[in-house]
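Taking the form predicted on its own, here's one chain by itself in structure tokens.
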Amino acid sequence: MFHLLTTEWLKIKRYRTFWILAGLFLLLMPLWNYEIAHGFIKMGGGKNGINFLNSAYTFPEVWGNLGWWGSIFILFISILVIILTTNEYSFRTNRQNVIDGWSRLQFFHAKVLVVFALAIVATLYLFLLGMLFGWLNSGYLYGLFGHFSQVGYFFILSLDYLGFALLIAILVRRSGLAIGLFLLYSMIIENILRSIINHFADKPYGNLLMLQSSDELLPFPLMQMAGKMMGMGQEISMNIYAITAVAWCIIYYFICRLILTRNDW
């Protein structure tokens, strides 16, 4: 396993596109944070607006606030995912992999594993970005291990994300339409899914969807205090929508799995 992840990092490691995107990540997530903590958007705008939403960085609301505001940056991953994937077949490396003498659960285990690695780094830097946030904003420790469930929600939802991509790559295998697909799909089509499936159903089953599922266990921070404040509760319970998302990323690994094994290449 090692040396699969290994010879996927020696292909990528001078790759000018990962490092822009993984910057963009890098860099944006905590630019726009430091913003909004700092009153980029006040209720009521110039110097003496309200800013509500600097509490959001203090412990233990941090964890969700980081983890809603992950889960819009996470795309500049899973484009990188597609970009990585597609490559692999416009330039016949696939095929080179294979001829070098790995089978094709090889190669696509590499993919699976480059999947957790980005996840893992991703997840690892949202918890040091939490912990730079919260003591700066809380001036304390006190309540750090508070809502901390939400990091572990961050890795379910870049795991659905990017495994979500990786099968896009594979059925598509050109950068361009995939980037196109996963785009359209994430925040357009399934949107229009899951407001059919919530209108017509007695419970908010559209919410289980791919993508949705792990976005149900980051909701926006002031959402889900408004509806705290009118007594709303959840319908569905977050280990629901865990539980879901990991099922998703089960159902991707197989569909990747029998597509890699049984088509041409």
Given for the second form:
Amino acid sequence: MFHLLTTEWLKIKRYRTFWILAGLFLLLMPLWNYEIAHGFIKMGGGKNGINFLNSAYTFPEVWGNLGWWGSIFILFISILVIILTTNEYSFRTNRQNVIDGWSRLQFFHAKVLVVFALAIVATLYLFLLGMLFGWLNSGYLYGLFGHFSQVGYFFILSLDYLGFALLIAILVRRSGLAIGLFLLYSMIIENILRSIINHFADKPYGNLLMLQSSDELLPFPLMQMAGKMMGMGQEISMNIYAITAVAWCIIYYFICRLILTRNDW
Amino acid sequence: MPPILSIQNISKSYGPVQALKGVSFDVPEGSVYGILGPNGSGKTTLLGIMLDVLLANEGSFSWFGGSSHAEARKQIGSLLETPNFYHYLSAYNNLEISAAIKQHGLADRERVLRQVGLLERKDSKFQSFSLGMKQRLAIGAALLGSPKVLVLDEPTNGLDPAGIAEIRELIRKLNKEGLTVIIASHLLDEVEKVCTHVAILKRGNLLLNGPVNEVLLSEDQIEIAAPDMNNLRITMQSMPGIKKITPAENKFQLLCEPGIDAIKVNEYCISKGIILSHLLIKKKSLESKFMELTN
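Taking the form predicted on its own as the starting point, write out the structure of the form predicted in complex with its partner chain.
Entire complex below, previous chain first.
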């Protein structure tokens, strides 16, 4: 297993696109959150905008807030997964890897391990940023572990997004089309599907869709606050969302596996 | 000794097009096995199946008497269709990935790059290579870690005449050292020069296969000439075992029954008082055989 991951690393470590996208993720995440925490980015814009969010960078709210922004920034990494996978098809190195002695499943598992590794690194980074922001804004570490489950939720969300990106890449094989479909689905198509399902169902089952189930784990902090103030209960529990997101990941795995073992390369 | 590769009844179709129809043959150890056929005859499909990148609809194959396919491929150096490498990596780093997957051959990279004449370009990116250089790199990758078998699909594609000769020499040398080589090509000349065995495919059918001598020997012709051609013809007509005499440019071409060779013809002529001025064994060329079979 380690051998698969180290071989993938040989492909990645000299790939400039990887470093640019990963670097942007690493750079923009703290920068963006810093701007928000210090009121540079406000609702309404300009100097008179309202700064709702800076309080949320203290413990324990920091986790939920960083996690929510993280769910947007993870798109960088998702696109990276798509590029790394579709590259194999456009260079036909998927064939070469198999010809050189990997089984088809080993080729697939190498990519799955990359997805896990990226999700772990993204989660660790979120944890580090959370510690830093929380400590700087709270001035103490008290309450650090409040809402700490949200770090775990971010890991599930990362896995869900990156796994879905891998599925699209393996289905479509072409990078431009795969990136387009991925962004369209995550930003528009899923919202349409969700609204339709939620309109007709007695519970918001539309929230259990592929990416939405993990988005629900890290809701926009203001909405969550507003919801609490208005006394709205959650209709579907966090546990159900977490289990659903993990179940989607397992489904992606088996669909990819089926595609890769049943078709010509 | 089990064959290096045994193919049993492989069929493959792409939708309505049947690319291979029940192809079976064995590749003996130590042979240079040529798979011949015109464009679209199913050569690459067959190689793709035996390297597991394509799936056969029917039939099976086994390497080395039945070891796991993935493990077998680690002992096989292959070049299938086009050179497949990471465009953004150098020749050297591309070979590092191949070696990592094969789990051997990392220390071998300089040697194979020297062998295919790319050592001084080892740090250049693959995307900067010409077609011939890409092909050379692919052959180099196939040689990594001293494989037991080479599978080469049109190995001289894109190479200049010197490169073609180099590859031919390389195949001969490696075969002498004990490697089995499976080579698919439509360049008959190339195959004829190096192969010990051939299999000829046409539209997915295996037309014939076996050792080159056997497949082609029965068709040998003997060419003779003498000062008195008329007398020669009359004499040859009386010789037992001569099936046909064809005149050609002041010579006769004889089609003989098995057992009649140049010595016998010569002896017979001398016994009849004819001194030959020309005696030549003409192997029917693979090309004429091939054209005959595939048209």
